[in-house]
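A single chain comes next, written as structure tokens; it is the form predicted alone.
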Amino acid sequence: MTISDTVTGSQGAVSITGVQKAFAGRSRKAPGRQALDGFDLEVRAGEFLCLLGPSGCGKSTLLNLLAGFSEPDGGEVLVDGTPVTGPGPERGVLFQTPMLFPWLNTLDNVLYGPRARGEKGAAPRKRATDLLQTVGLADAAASYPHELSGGMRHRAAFARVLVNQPRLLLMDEPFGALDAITRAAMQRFLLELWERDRMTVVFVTHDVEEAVLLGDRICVMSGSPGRTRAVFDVDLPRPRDLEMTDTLEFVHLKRQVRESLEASL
């Protein structure tokens, strides 16, 4: 079974129009901060879009709005034409640190979402075991998080999100804390997963090379307050691998994106 076999309905198209988001200061004397100011972005169904921008430009704020963890002060955030009003299983979120319960084994961690929603019977368990097979953790189903390597914990977190059958996957620097070898392995794993199932992905990163390697398009955000500065089409052939990073086409696009990012500082 592929992950796309579990996805039903729409495919996770995103429309963000004129979004405003500000945060109040911690005291009366401390000034507030405008995180996003008139931010616009369209993400096509099944697209892999990478978000780049300087620290504090509102990348994580934008992901939180898409996830439904917070609400915009103005503008509109739509997924498949429906306003986002709160969290939902159709929008999966992966953070830099894998979100696993230390007291549950790998299989039970993956099953947590379906069980919390009251799913019963053999279907959710089969979905979870099939996903563990897909992410290469079938032999670690009974293992606890502290018994898994960093890469294995990230793959378990993938399965835990995907078992909920999301249409949209939101990723906030998920590989930022990994060593170079594990990070490369996770990039390869994500590319293979996306190539097969074409789920809509919005991926936040500070790494220009990572954005060019993974994305269909790259949105470069301006410095605070965050706005759309530039959008680049990544016209590189797929499937992609790490060897592509040495090609002239890759290096040329990487330079263009980096120059746009530096100009946004």
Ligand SMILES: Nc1ncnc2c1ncn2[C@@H]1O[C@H](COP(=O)(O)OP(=O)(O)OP(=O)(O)O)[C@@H](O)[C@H]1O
Given for the second form:
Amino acid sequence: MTISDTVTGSQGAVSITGVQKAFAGRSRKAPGRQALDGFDLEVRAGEFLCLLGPSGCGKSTLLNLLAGFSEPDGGEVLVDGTPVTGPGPERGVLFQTPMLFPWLNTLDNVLYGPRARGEKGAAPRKRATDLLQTVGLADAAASYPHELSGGMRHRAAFARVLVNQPRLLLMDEPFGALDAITRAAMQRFLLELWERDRMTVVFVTHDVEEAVLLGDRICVMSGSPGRTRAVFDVDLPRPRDLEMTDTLEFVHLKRQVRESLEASL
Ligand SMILES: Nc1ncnc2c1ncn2[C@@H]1O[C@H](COP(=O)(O)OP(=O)(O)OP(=O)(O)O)[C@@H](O)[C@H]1O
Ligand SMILES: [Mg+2]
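What would the structure be for the form predicted in complex with the ligand, rather than the form predicted alone?
Let us now look at the entire complex, which starts with that chain.
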């Protein structure tokens, strides 16, 4: 099964216009924050967009708005032209810590979403087992999360999101806590998956190299409130691999993005 069986590269377009988001303060010593103030961002259907910015500039706030976990105070958050009004399976979210239910084995974790939506019959099970194969966890279908390695847990969480056939993947520093080798393996895996299925991805990272390796475009934010400081086109050929990080073009772009990021601190 591929996501493109049901979703074409023409879905998952994001349009964020003039978005305002403030958080109320708890006291005079902890005043409120304007996290986003008139933020604009367009992401094309099937595009891989990376968001970089200093801590506290509003990246997670933005992802939460897109996921439908919170609402903007003003402005518009549209996915495929429709305002986001709450969470939905067509928008998959992956956090730094993989979200798995400890009391369910890997297969049942992956099947949780389809079952919760009342999907019946053999189709969801077939989708889930095919996906476990894709993410290299076919042999771990009966294992529980505590029996999986860190990288395996990430792949299981991935499968759990992908089983819903999302048109938009929202990733908030998904590999930030991983060791260098597992992280490289996850980056490779994500690239292969995206090359194959071309869902829209909004990927938050602190790592400039990761952004250049993965993204079609990189939006560098400054804060606070969060604003777009610069947008870079990543004109590097695809498919990409880690060997590319040594090329002159890669190093040059990485330096430009890093300078922009440092200037936004
Ligand atoms: N639930 C909340 N209540 C109050 N303030 C919040 C809340 N969530 C975020 N903020 C504030 O909004 C601003 C943006 O936070 P956000 O989490 O979006 O930053 P970020 O760019 O994701 O940072 P990081 O890179 O550290 O994850 C910060 O000033 C933060 O303190
Ligand atoms: Mg964050």
